[in-house]
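A single chain, nothing else alongside it, follows as structure tokens in the form predicted on its own.
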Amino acid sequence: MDKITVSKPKKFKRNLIVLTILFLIVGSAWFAGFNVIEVMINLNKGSRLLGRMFFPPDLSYLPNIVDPMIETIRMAIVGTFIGATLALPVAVLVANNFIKSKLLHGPLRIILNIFRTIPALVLASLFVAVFGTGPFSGVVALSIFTFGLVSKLTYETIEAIDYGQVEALMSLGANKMNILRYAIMPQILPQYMSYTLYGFEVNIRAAAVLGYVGAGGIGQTFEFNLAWRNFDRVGTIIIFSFFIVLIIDLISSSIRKRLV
């Protein structure tokens, strides 16, 4: 029996790929103005700043940030609910294995791509200019952000379902609504709920910084203390926010594991 020989990749090609990657990294760092020497020089300043923030933090300020954090969580809950609720029917329409219409899929996917391209902070800035400062602008921004995220993940899940169930119902003469109810929804519902919870996790972090543009939440308190150089209070806000986000992530991750 003849031996099967596998040709080794040429060293020149491998080295060319490595050099190209290194060139891209170094070139990007140079154009971005990244300077390792400057980082090393300012390490002392950074350590002093961390010392003012965390050694020790102003724990007496903790009661003042509870209400803003609750407002942040409320913003994330409402924004996630609205965005995810709107995302489900749109995802069904966008999926190319349910309603096969290029005239419908193309425009809707372009709209979803636009929504996902714009960061939540930019959306919040736009809505603050329209609706004024406050949590309402943050909720609208998070709703749109969640809508773009969940709808994309959901329609990709719909396109990856087991199509055998759909074909079985079609052979029995089922209409679109029955196919959606009995063949598609049971397959995608766990993933859809998982994506919604993931969107909530992301929104908690996003809502925490929307206050920088006047959209309410803990970010506004953070920005105020940072502007007045109250670094010990800033450290308290960071520590408190870290534990709140960590708890929410652990609970959400546990629920998502049970769903999928």
Given for the second form:
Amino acid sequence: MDKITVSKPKKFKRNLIVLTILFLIVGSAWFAGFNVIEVMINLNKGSRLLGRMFFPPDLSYLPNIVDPMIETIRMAIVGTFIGATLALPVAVLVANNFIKSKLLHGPLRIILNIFRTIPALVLASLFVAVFGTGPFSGVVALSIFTFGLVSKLTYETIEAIDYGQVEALMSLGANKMNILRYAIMPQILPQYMSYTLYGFEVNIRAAAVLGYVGAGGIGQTFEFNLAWRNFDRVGTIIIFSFFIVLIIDLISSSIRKRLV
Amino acid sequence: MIEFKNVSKTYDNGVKALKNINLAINEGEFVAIIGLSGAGKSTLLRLINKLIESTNGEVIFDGNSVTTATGRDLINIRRQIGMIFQGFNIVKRMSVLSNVLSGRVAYNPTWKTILGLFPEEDKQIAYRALKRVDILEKVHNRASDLSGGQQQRVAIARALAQEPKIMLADEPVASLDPITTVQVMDYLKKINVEDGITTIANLHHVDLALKYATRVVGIKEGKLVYDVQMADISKEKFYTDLELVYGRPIHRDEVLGDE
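Shown: the form predicted on its own; wanted: the form predicted in complex with the partner chain:
Following is the full complex, with the preceding chain placed first.
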């Protein structure tokens, strides 16, 4: 049988990409002052600290952090609720297949993108400056962040719906409100609820650190104990937060799986 | 009942979908529109309820201009025109009943329909419509649980719930198997004959046109090239005439057969 020879695949482009990525990684590490020897030296310090935190943690402190934890969860719930509720009508306004006006969409989308891009922690420190310390500032920050996140995901979902169902409703004489109620909402509602739950998961994690800038919740307790070098208590807070976040994540993501 | 006066449609991308169409459709007719894909059949149908706006000319429905109608007037026209689609276009995440009731939205105040409040009278209309297409037992099922043929029957029931004067069918059976095709076409014919609802259907299969239509209209490259009352013409003549629509003779073995 004849041997078949084919031309060799061109690898130059692939190699160039690999080299560029490698260069970027090494270059960034160098610029950031990251070096392995430093890590090795500090590993010792770090492990001592970890030892004081977790071997053993001060579990007797647990009752004292239940209330701040509940406050954290409450902040996440209220923030998610307000943000997601505001997000739905705005998502409808911004979707380009429901209202066809570039004049409306352009500015609104820029605002949404800004909200979504600013980390909740930055928003929180801003609102602490405006409203003072406490959970209220945290809730406002989480609301705005959730609003940006959920509205963006939702309007993209609205734009991807099956337009045939909208056309059918138009054909039988439905007005805009009826089209929204009977053709758009049934198609997007499960996704919207899923995004809201996802926002809640993100918010629980964000809410846990918001206290760091004085915006209430367990982060405030964390910061206080760290400042007093109560490392065994800090360990308890970390373990407790970890389990709460894990449980909420598991519940929420299992609901989300069933929704869509 | 429906009149096209010098109607042309050019899409934004420059495609001339319809060129100077003049056509009058009378009450009670079952009109099949035939033609190659892209000939302009769907555009023609959608001009009747203004899902697409014409570039030139005027479409008249029951003495009123569809072309110039807007707002409340357009809704009043549309609610008298039922339409079914190739993709069924029922709302899959709602119950069969909600789908059929949505055919009544234009007859009720918006605040009520938003809350899903329909008068008992409308529910009776919905049940009767479902019974008409023999699918009443699925009334509380989710629409997505139904088969393709059943979904199309729900779509017919939704259109019937409008108590329409005319029924538009855009490739109603193109995504159905041959047996379901006959069922769906039979329902359309029954409604046409018993209720006198004028029916206009885009069809790909010329033998379906032959079997169900009282009149066949052929479109080729946006122009109306054929228009015949089926009572006036022999089957043989009809098959030979198809060359006018499709651009080449159609052989007997190319059609689905007569059963």
